Each structure stands twice: as structure tokens, then as C-alpha cells.
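The data below hold one chain only, encoded as C-alpha cells and taken in the form predicted alone.
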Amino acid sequence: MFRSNNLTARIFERQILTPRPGTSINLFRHFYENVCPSHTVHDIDCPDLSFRKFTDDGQFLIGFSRNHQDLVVYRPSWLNYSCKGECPYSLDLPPKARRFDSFFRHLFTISLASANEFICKDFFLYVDPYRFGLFATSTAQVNDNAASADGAIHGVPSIEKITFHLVRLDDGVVLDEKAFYNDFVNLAHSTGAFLYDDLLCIVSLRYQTIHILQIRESGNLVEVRRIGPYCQEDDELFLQSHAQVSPGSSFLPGIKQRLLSFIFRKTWNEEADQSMRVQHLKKKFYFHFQDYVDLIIWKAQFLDRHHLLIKFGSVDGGVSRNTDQGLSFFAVYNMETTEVVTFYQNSSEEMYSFFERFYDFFNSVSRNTLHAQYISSHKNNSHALNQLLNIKSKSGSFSQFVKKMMLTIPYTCQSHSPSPYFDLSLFRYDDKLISAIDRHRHSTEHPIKFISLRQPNVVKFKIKPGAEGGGPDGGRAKKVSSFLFHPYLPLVLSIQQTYMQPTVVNLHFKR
């Protein structure tokens, strides 16, 4: 920890003092207390685009055209301008420097969507080692609730075509595509996909299949495994050659059979008394057998390269946006042995204990993403832990608290900003107005304050979305804001959207 808040003194301390092993990066992040956004360009002159986010390595800014047909990529640069004679620091920026292209260099614009397809503006995953971007396009959703003969789940809508595009962000070359037909993948906030190093899992809700793909350095999307109706590569061939199935009957999907067999063995072993086992099975397993059979896969994530965390629930909850009060279950699945390792209900205190103690496995981050390793959590930050304990103490029921925390898993991939300004050991802020989570927020007429944790009465910087004067509506119209923080530069885009009014983009930076 630096002994002084003065920037010059801190630089001097860095030169003469050696930090404790493993703490150098955390120590150097304290320099961000001195390097904060200090200037705002209100309503910056920028292209009419829908900006998505900065990549986690800070090399690219991702945007989409308003008609959701084109991908537009920029590279962040830093402001350069000159003036004749004396150029006092106190003067405002010249008009030429208040343009978007003074801070960002346009790399390319490519068309991803065909005539009847649209880019999903909420979906984007960054493949850090290769500087690839994964994008999704889809046709319109059709509420086709009829279960077809090919195994589609009744009650899950259908999308005629969903295409995942792998794009090299350095030059805009589309390297590979993976298409799903008459299927449903939850593309909102990248919920239906999860990236771990070079492995990608995509959850087909309609056909209850988890597709495991490997992203090769050559730019190929190679499907290496499917988990759903079949678990082993030769399951289908074995069943076709050995099964004696009467017309009109069918097997349960492979993943469902693995789940039911695990629940059966777990229930069997819970009762040591041989004479009581049958009654225990009737009460705990057979009575709920159809409920277990009716479960569908909602979401999945990698815990490591061999294990998946899979969330199960009802059909209604799988396609609904509000699953807060729904009953759900979690299973850990070993892809190599095709076994279910464990199974818990979303109110399980033991499951929450695992979540609290081994959060790093749930919040699995690519080893190649340096800045994302330092996102604040209750495992690596005492202030985040205190927040969690405070929420727990204020909760009326521990069971309800557990259910609330279980809503956050499986973790949504790349949904947190790695910006040091969200580091809870450096700054505090109102998390109802702004947070590291990639979500839209209701706008406020007051600026959002970032306050120093070491100096509780010192406001380090403020961010005020929207027009400089507050806008012509006087604050009556409903406004929504999003914030794009660069992962390591003091550079922020605040984007305010108001119904039936132009989008206002402000740029906040260190001058």
C-alpha cells in the first residue's frame, strides 16, 4: 500500500520499494486513484451506431449499425490536437478534437446479416488469444409451440435460422460460421453460450442439446462433442444396432438418464436401513420421478475443460425472462466420463457453500485475459465480501437469500467490466446506478460519483450521462443509460437513450 496519495510520491515509492510477492499488480492499480476521467465531451459527434462494448484486452470497440445488419469495429486511440500560439490547459477542447474520430480509429465495417436476418446486438464473445470475435445473427422468432417428431420440446419457440460468426477483428475477415435451423438459443446477453479458453458451449433449448465446439487458431469452429440425446459418440449407433423398441415408444435422452440414475443412487445411499430403502425411494424418488423427467436444460457453463455446470428447470422458466421464484436444479457433469457428479436444488445451503468457497470455479475466466483476473468478487476482495455478508445479514430468510444468490449461476460469460474503476478496494459508488455488470440502467438527473475508499470524503470523479443541460424534457421522459468502460485506460462512453429522442453519447476521459 502506498503511504502517500500524491502521484509523484507514489511513483518514487514504486522505484525504491519492492511489493510483496504476488501483490505487484494490485499495488500498481492504486495509481488509478490518481488517474481518473476528468473531462467530459457532451453529445460527442459520433456515427449513429449501437455500441456494444470494449474487448477485454482494450484493443477494440464493438458497434453495430442501427438496422442490425453491419458490424463496425474501432480501435481506441488517444486525443491528439495542436493549437497556434499558447494552448492553455484550462481552455476547452477545439471543435475538431471533440469528434468521435479523435478518440477512435475506424478499422472496418462488414455486413454479417442477410436480408431476413438481424445481428443480435446483445451477443458478443471475445476470443482473447486469437483476437477473434464471436457474433450471432438470427431470423425472427416464431412461437411454434407444437413439438415436432424430431425431438423438439413442446413450449419452446423456434427461430428459423441462428448463425454464429467467427470474425478476425484485426481485419474483419469472417473465418467460420455455425448455423442452427428451426432451433432456439437464448442470445440475450450471451446467455445461451459460454466461452472458456478455446472451448465454446452453445445450449439448444429447443432440442435440449449442449454443443461443445473448439475454436482453432486457424479460425475454424470444430464441433467436438454433443451432450443431450446422446452422451457418448457411439451411443446412437449402439442403440440403433441393439435396441428393440416397439413403435411409438422412445428412450429418455442420454443426459436425462444420467441424471435420473445419479438421483436414484443418491437416494438409495441416503437410507442405510435395507428394510426402509424402498419406502425412502418411493417418497424421495418415485413420487417426484415425472417432475425430474420434465426438467429441461436452461443454461450451462464450463467449470474447467472437463466439467460443465448445468441448470435445469421447467419449460416455462427456460424461455421466460423472469425466473426469480422458479424452482431450478444444478448438476455438475463430467464430459469425459459422461457422469453426473452432483445434483442440488436452487435452495440448497450446501450448493451455496460451494458457491461462496469456490467462486473462482463458477466465475471461470480465461487464463489469457489479464485484466479480467482482477474483477472484484468476494473471493479476492474484502470489501466485496463485506457487501455479501451485509446482504446476507439483512435478508429476512436465509433460504430466500440462497435462492437469490443462485440466480447468478451459471455465470454469464464476459458480463463484467474489468475496469479498475469498479475495483471495490479503490472506489465506492452507488451500484443501483452503475456497476461492473453489463446491463442498462435507469438514468438519473444527478451525476454518478466515484468516491475514494482511502479518503471517504473525496470524490475522485463524476459521470453524468445525457445532454449537458439535462435535455429539453426536463427529466420527465423515461431514460436508460449504459456505460462502456475501457479495461485499463481512463476512458468511458456513457450512452443515454430516451424514447422518441436521439441517443446521446458522452465521452469521459483523463485530460
Contents of the next structure:
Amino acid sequence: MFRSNNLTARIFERQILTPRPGTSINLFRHFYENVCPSHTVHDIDCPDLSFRKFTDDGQFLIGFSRNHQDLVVYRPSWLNYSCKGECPYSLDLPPKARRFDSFFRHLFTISLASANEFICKDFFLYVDPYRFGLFATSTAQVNDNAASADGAIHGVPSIEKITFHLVRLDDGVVLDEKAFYNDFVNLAHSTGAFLYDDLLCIVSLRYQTIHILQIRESGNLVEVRRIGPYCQEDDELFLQSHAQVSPGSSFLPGIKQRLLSFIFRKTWNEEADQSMRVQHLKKKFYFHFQDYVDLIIWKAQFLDRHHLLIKFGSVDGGVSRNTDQGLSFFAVYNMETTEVVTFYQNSSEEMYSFFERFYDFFNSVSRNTLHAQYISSHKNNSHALNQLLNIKSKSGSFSQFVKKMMLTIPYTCQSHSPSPYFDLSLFRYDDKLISAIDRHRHSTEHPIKFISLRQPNVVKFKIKPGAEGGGPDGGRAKKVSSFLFHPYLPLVLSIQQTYMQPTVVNLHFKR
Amino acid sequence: MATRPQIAAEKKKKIEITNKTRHPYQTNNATKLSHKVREIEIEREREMGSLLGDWPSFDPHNFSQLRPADPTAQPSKLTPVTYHPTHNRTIPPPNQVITTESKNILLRQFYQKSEEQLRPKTKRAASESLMPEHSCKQPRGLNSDA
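Now show the form predicted in complex with the partner chain, given that the preceding structure was the form predicted alone.
Full assembly next; the chain just shown is listed first.
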């Protein structure tokens, strides 16, 4: 802990201080209390792109063209200028500071989508060790409710072609592509895919399959496994050579069989009395059998290299993003042994206790990625834990509270910004106005304040998303703003979109 | 200005003093004779092989009491004080290898709960709970150290 809040004193102290073991990074992150984005350039003159995010290692800024067909990548750098003679601090910044390319260097623009395809601008995953980016293009969505013969289920729309592109971000070379035809993957905010180290899992909702792909260093996307109709690699071969059944008949999909057998064994063992077992089974299992069979996979994530956490639910809840707290189930599936390890309902208190005690393990990343380990959550931060416990005590019904909390798992990969300005042990900020999760928010006229935790009366910096004078219409129109924080530089882009008006981009940085 | 007998007396004193123990901070008088005496002393020490060798020092007598270490004595070969345990309760098993558990704690909890759920519950469940959970622990011996 630094003894003083002054930057110079802290630098001197750093020369002699030995932090406690394993906490050196936590201690030196306190320097971000002194280095804040204090200056704003309003309405910077930037190209008309929709900026997506900074990559988690801070090397690239990803943007898409307005027609959703091109990918534009910039490298963030910093303004530098010189002045003659003495440079007083109060000197105004040169006009160079108002230019976008003083801060960002254009690397390349490539076209990812062909004529009738569009880049899904919500989807982006960064493969950290190799500096690859994963993007998705898709054709238009067709709400085709008829189940086709090849195993697609009812109720899920279909997209003619979804392509995942693996692009090397250093130079813009498209390394590999993987296409899915007449399928549906939930691309919004990268919910349908999860990246763990070099393993990628893509949930195909229409065919109820989880595709496990490996990203090789050479840039190839290699399909490792396909879980859904079949669990082991040779299941399909075995069934076709032995079973005299026509496809699409009475065999349930492989993963469903594993799930049902687990539920059966669990229900069987719940009743101690042997004579009552069959009765218990009828009540608990066979009565709901068809409901269990009708469950579909909504979302999946990796818990480690061999285990998946799969969320099951009813057909109508899988596609829509409604926050209806209906019934859903979680299953932990081991890919190597093809066993279902556990199965819980979303209102289960046991599952909630895991959520409260081990939340950081749901945000699973391998130990190699350093920046993701400093994302604040209620598990690693006492202030966040207090907030959670407050909500818990204020909520009327515990099971409603549990269901609401369970909406956040399975975790969406790379959805939290690793910027230290969101670190709850350093700053306090209004969660409704701005947070680490990159979603659009309704913008307010008031600036968003970041208050230092140690000095509760001191506002360290403010971000005012609007234009300088409040906008030409006086701020009456509804505005949506989004914020892009650089992972380690004091550099923030705030993008404000107003209906029927040009987008305003502000740049906040430290002078 | 000191007189000749005084200077001679000082010189004698100096020679005597060098043969006795000297305090490290004892400073010489700043006279030309004392400087010469000093030079003689420095040479004598050099012949002895001062521990500091030819390194410049504020006062060459400072480390004159130190004798160079006997090259045959090697302090690294000193055997440290060894402790012999009075019991064998804490000896690790002979083939023990300590590694990091590959499953993280969340997965371990899931597996543990799953085992509980899938284990058949019998009517003897009550008696099972009477068994001590930590059967690996042994009771303390009478001669244990306090």
C-alpha cells in the first residue's frame, strides 16, 4: 500500500518498497489513480466507421465499415508534438491533437464479406497468443420454422451461410474460414462461441451441435469434435454399421441420452427405500420425460480443456434475448469421458452457492493471459461482494434472485474490458451508466464520474459522452453511447449515436 | 611548533603504540613524522597480507586485527545443527509426489456433488455419518511436544 497519494512520492516509494508476495501487479495498478484520462477532445474528426473494441492486449483497435463489409484495423499510439522554447504545461494542445491519426495509425482495411453477406459487428474474439482475430459474416436471417429432414429442430431460424474468418491482425491476412450452411449460431455479442486458450466452441442452435475447433499456430481452424447427435468420434460409424434403423428415427441424440441417463441415475438414488423407488421415479422422471427430451442447448462454455458447461432450455427461449426467467438447466459435460458430471436447475441453491463462491472459475481463461485475471468480480473484490450481498438481502424472493444471477452464466467470453479504470478496488463508478461489459447504454447529459476508492470525495476523472455544448438539439433526442477503454493506456473512445444524426466520437486521454 | 624532544617522544610513542592494540577510530596526529611512521606501518601490513589487499582505506590500521582466513578452514562445510524428530507421525509416504491438481476447484466441487448424488442412499446412511470423516488423522501420542 502506498503511503501517499502524490505521484512523485509514490515513485520514490516504489524504489524501496517490496510488495507482499504475488501482489506486485496489484500494487502497481494503484498508479492508475494518478494517471487518468483528464482531457477530452470532443467530436474528433474520425473516419465514419463503427468501432468495435480495443483488443485485450491493447495492440489493435477494431472497426467495421458502415456497409458492414470491410474490416478496418488501427494501431493505438500516442500524440507527440514539440514546441519551441519552453513548453509550459498550460499551453494549448496543437491542432494535431484533434486529429484521429495522431492517436491511431491505420494498419489495413480488408473486405471480409462478399456481396450478400454482412459482417456481424457484434461478434469479435481475439486469440491472444497468436494475435489472430475471429470475425463472423452471415447472410440474411430466414425465419424458417419447418424442420428439415437433416435433423434441424423447429422454432430456430435459419441463416443460409455463416462464415467464421480467422484473420491475422498484424498484417490482415485471412488465414482460415469455417462455414456453416443453413444453420443458426447466436452471434450477438459473441454469445454463440467461447474461446479458451486455443480451443473454440461454437454452438449451432439449429442442429443442436457443439463444434469444438482448435486454432493452430499456423492459422488453421481444425475441427476436433462435434458433440450433439453423437458423443464419441466413432459413434456414428458404430451406429450405422450395427443398427438397422433409418436415420431420424427413434434414437435420441447422443448428448440427450447422456443427460437422461444421468437424471435417471440421480432420481433412482434419491430414494433410499427400495420399494418406493419406482414410484419416486415415475413422479420425478417419467412425468417430466418429454420435457427433458424437448430441452435444447442454449449456450455453452469451457470450464477447462475437457469440461463444458452447457445451458439447456426450452425451444422458444434459445434464440430470443428476452430476460424471461423461465426454467433452464445447467449441465457439466466431460468431453473425454462423454459423461454428464452434474445437472442443476437454474433456481438451484447449490448452483448459486458455486456462483457466489467460485465465480472467477466461470470466467475461465488459461493462466497465460494476464490481463483477464484482474477483472473485478464479486469473487475477487470485497466491494463487489458487498454489492451482491446487498442485492441479495433486498430482493424479495430468493429463487427469483437466484434465477436472475444465473442469467450471467455461462459466461460470455471476452465481454469484460480489462481496463484498470473498471477495477473496483481502485475506482467507484455508476454501474448503470458505464461498466466493464461492452454494451450500448442510454447516455445522460451529466458526465460520468470515476471516484477514487481511497479518497471518497475526490473525483479522479469524468467522462462526458455528449458533445461539448450539449448537442445541437439541446439533448432532447434519445442517445445511445458506448465506451471503448484501452486496456492499459489512459485512452477512452466514447461513441454517441443519435437517431438520424451523425455519430459523435469523443476521445478522452491524459494530457 | 613542537620542540625536538617532544617530537622524539612522540615518535617513540608511535612505535610502541603500533605494537599494541589500536582502536579503529584512533586518528594519527597530522605531523610529517607521523606520516612517515604510518608509511612504515602500511608496508609492514602489506607484507603480512592484509585481508583487504591493496585497497585504499581511510585508515590502514582499521582492519589490522583481522588475520586472513585459514585457507584450509571452509565454513561451508560446517554441519548445521540437525533436528531429529521424536515421532514418525509426520513422515510423508515413501512414494509421494506433489503436483498441482489439474481440475480447478469449481470442477472438483461439481464432481464431489455428483458423487454424492449418484451414490445410492441406503437406510444405513445414519450409521455412516458416525464414522469419523478424517480417518487419516491419528490421535496425539503421550510424548508429543507441547
